[in-house]
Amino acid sequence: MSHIDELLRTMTLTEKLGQLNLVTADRAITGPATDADIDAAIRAGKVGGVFNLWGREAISATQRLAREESRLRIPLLFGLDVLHGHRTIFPVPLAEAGAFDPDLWMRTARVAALEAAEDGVNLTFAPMLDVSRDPRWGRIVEGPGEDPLTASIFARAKIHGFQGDDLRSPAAIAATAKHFCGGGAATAGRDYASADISPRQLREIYLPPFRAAVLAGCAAIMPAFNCIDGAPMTAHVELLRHYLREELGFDGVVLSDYTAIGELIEHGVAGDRTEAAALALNAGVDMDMVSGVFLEHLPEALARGLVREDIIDAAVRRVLALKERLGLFDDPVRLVVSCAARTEAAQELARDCARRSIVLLTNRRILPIDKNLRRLAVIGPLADARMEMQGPWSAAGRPETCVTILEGLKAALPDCEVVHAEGVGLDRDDDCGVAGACELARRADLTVLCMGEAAYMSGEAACRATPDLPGAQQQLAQAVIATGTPNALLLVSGRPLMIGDLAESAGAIVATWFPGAMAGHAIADVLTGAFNPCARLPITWPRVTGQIPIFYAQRASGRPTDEANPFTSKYLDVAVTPLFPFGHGLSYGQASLENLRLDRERYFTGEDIGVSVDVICSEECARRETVFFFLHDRVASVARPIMELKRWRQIDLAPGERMTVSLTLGIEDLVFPGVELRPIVEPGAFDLFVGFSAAPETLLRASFSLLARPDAA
């Protein structure tokens, strides 16, 4: 008999349900507050895990309650939202996705896991894998953007970084892929709202990142708050049980989001908390976060025949199995020794990650900053805003260690006089400081405008119907630009912002996002040219809110846009094209693509497709370049998107260097869900597009035919 079997045999129903109970401490506020007596519940065997608690001393004391004062001495799970760093805060995930570097994604997760494990945490509620095409949605900041392939590769890298090769290692923490699924498609970009998603969209857009997470061995899955097709995800039998458990074979822990099981009553699918508990358990949810519904109401559900005890046992078994995989029965504290050298290395990684996540959107020969600059004006409410640099979900971060933009520029330009004015508040309409800021700008050789959002404006419960520059920031920017002093506009945010005419009037625009602990140094590295910017947008940037949702992989219209024909797909008042396309990002110097070729013009199904393209760097400076490879199936049984990302390659180029990038596309790149939503490959004509972004006018194109094998049935 295994250890888990022996435990199950000796457990009371209350102790079994205790293992399914995940409770919150008070170190971080991530949902409605509770007043439960956690210590007493742990002693009574009524708690399986605690989250929002960190620190070796606090966690050791709490674990001691379970190991020494409860009847069965089962260790606790300790969870935390370690989304973009723990003590060392890295750029927010949407920013980091723009690096398009899976190795970087893995390394930042590895550092976060080490720091979290050092603080006693053994479970993270990350990575967040919601594909989203709606910048109004606050939680877009937590994920990898609009593209399912990018999200899938992001999933693999993050899970490997968090979990390593062996979860029993004290330096590994269990990863939770969330929010399964479709959270990023919430109606009107509003958190917790329902999502209207077709079965095809589910298979093509929203499920692939979670499939990748399961294949990567993620320990846990968290269902989304939203409902799909009238079924809340916390009770979605088709997706949780049939797809996740049966089709994908996921045997890890499914844990609910904060109070989500009790909220099934508000969704209108449960008449009371007993029915809510039964619905979630029968759908495949193993752990109840905070609501206490499993612990309090599953006994009644069992008595009423709404659930079976073997289903309860299966959920308990999965929770205990995770604790065993983590080695908690043998080493419940999992000591990781702190190391000053590791902390220093983490800060260097945070700086490198931040500068590789900063996107140069426009540049009218303003950047890099002239080395002989004499006087620099740094203006705006985010110039010296230390706390805001971390962004949302940085519970254990140390804001006092963050480097502000002002500090970074002063350190990078020791021979330049750097002056500063806030001008306006972050979210206030008061413009009384605009005149003073403009006077500083007039007397400067260059102005750096530091605009954007406060950290609280992105993340959970931080949706914005009009995601523009808050307060009087737009007026400040317009006034400073009108002084005529050369200027660069920095956008600090967790989403694309609607910036109106600033897109044309600003001398340069830089999306810094929320860059993390080393923000100031990383931004200064990019602005001064000490680092040549290389990040690309992982999401399409709209011109105006009315274009949302907007994304590159749309399906063709029967009446494609034609400005000369009023009866085509367009707006009366704005162009249909985005302000900046997916993949957009500038560097200092230029690069070009030439000579796209395939190794053949015709292929039989199952044969590999060889692709090559030449990349040429200008003589100006070395650069890192990202080359995107998109595919289009011209005629299929189901209309395919006009472009689908299939690969990308990053290369480092010396000044004047010419390099050939070669890769192979396989049968998996041609597969799509057919009419019956089963994976199929259809012979026909295909177009391959290659470019530095998804802007159609910039892409190289090559075509090939896929033929059925002569011997195919």
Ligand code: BGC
Second form
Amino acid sequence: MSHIDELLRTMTLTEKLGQLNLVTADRAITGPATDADIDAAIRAGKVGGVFNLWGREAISATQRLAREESRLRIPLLFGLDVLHGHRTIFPVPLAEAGAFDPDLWMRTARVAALEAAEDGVNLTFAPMLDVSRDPRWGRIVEGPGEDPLTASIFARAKIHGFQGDDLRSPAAIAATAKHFCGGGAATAGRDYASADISPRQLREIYLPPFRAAVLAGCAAIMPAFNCIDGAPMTAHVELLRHYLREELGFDGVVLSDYTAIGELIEHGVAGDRTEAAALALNAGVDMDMVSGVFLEHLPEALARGLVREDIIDAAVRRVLALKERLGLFDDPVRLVVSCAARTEAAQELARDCARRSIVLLTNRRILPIDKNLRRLAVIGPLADARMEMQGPWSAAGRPETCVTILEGLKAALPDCEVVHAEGVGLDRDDDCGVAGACELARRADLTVLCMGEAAYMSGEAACRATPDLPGAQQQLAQAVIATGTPNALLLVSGRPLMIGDLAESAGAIVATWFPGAMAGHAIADVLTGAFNPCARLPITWPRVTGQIPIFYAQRASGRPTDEANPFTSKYLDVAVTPLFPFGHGLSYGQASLENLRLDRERYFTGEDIGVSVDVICSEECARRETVFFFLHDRVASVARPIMELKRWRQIDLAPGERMTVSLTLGIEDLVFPGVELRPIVEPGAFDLFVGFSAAPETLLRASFSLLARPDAA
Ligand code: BGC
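Having seen the form predicted alone, could you now give me the structure of the form predicted together with beta-D-glucopyranose (BGC)?
Full complex below, order starting with the chain above.
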């Protein structure tokens, strides 16, 4: 008999339900606070895991309660949201996604895992894999952007980074893929709101990242808060039980979101807490985060015949199996010793990751900063805003170690006089500092405007109906630009911001996002040209809020946009095109693409499709270039998106270098959910589009035909 079987045999019902109970220690507040006496509950065997707690001492003391003072001595899980670093804060996930570098994504997760493990954490509620096309949604910052392929590759990299090859290693932590699924499609970009997602969109957009997570061996999955088409994800039988458990064969732990099981009552699908507990358990949820309904109400649910004990046992078994996978029964505190060299390496990685995440959006010959610049004015409420650089979800970060933009620029330009004015507050309408800021700008050779959001304006419960520059920042920017001093506008944010006419009037625009601990140095590296920017947008950047949702992989209209024809798909008051397309991002110098070719014109289904394209770097400077490969199935039984990302390749080019990028597309790239939503491939004509972004006018095209195999029925 296995250890887990033995344990199960000896457990009382309360002890079983205790294993399913995940409680908050409230060191970080990530939902409504509780005043529960968790120590007493742990001693009584009523807790399976504690979250929002970190620090070796605190965790060891809490683990000791379970190991020494509870009857069965079952170790606890210790969870935390480690979204973009633990002690060392990396750029927010949306920013990091723009690096389009799976190895980097993996390495930052590995460092985060190590630091979290040092602090006693053995489970993280990350990665967040919500595909989102709505910058109003505050949580767009936590995920990899709009594209399901990017999200799937991000999922694999992050899970590998957190979990390593063996969860028993003390430096590995269990990952939780969240929020399964559709949070990013919340109505009107409002947190916790319901989503209407067609079965096709589920299959094409929202499920693939979770499938990738499961295939990557992700230890846990967290259902989303929202409901989809009337079914709250916390009780979604079709998706949790049939898709996740049965179709994908996921045998890890499904843990609810914060009080989400109790909220089934507010959703209107459970009459009371007993029904709520039964609905979630029966759908496949194993652990109850904070609601306490499993512990308190499953006994009654059993008595009422709403649940069966073997279902409870199966959930307990999965929780115990995770603890065993983590090696907690043998080594409940998993000692990882910290060392200064590692902290230093982590900071270097944070700097490198940040500069690989900073997107140069426009540049009218302003950047890089001239090495002989004499006087620089650094203006705006984010110029010297240490606390804000980390962005949301950075509970264990050390804001005091963050480098501000002002500090970074001063350090990088020792011979330049750097002056600074805040100008306006981050979110106040008070504009009395505008005149002073303009005065500084007038006397400078270059102005760097540091504008954007406070960290609290992105993340959970941080949706914005009008995601623009808050307070009087737009006014400040306009006034400073009007001084005529050359300027660069930095946008610090967790989402694309609507910046109105600044898009045209600013001399250069740089999306820094929330760059993390090494913000100032990384930004200075990019602005001075010490590092040639290479990040690309993982999300389409709208011109105005009314264009949302906006994304590159649209389906064609029967009346495609035609400026000359009013009866076509467009707006009267704004262009249909985004301000910046998916994949957009400039580097210093130029690059071009040429000579896209396929190894054949026709292929039988199942045959590899060989693709090559030449990338040419101009003479000015070396660069890292990202080449995107999109596919379009011209005629299919279900209209396919006008473009779907199938691959990207990153290459490093020396000045003047010409390089051929070659790759192979396989049958899996041509598959789509057919009329019945089952994966199919249909013969016919396909277009392959290759470019540096999804901007249609810039893409190279090659076409091929797919033929049914002659021997196929
Ligand atoms: C969030 C989750 C998070 C949890 C625990 C919730 O409010 O939706 O993403 O993991 O809190 O902190």
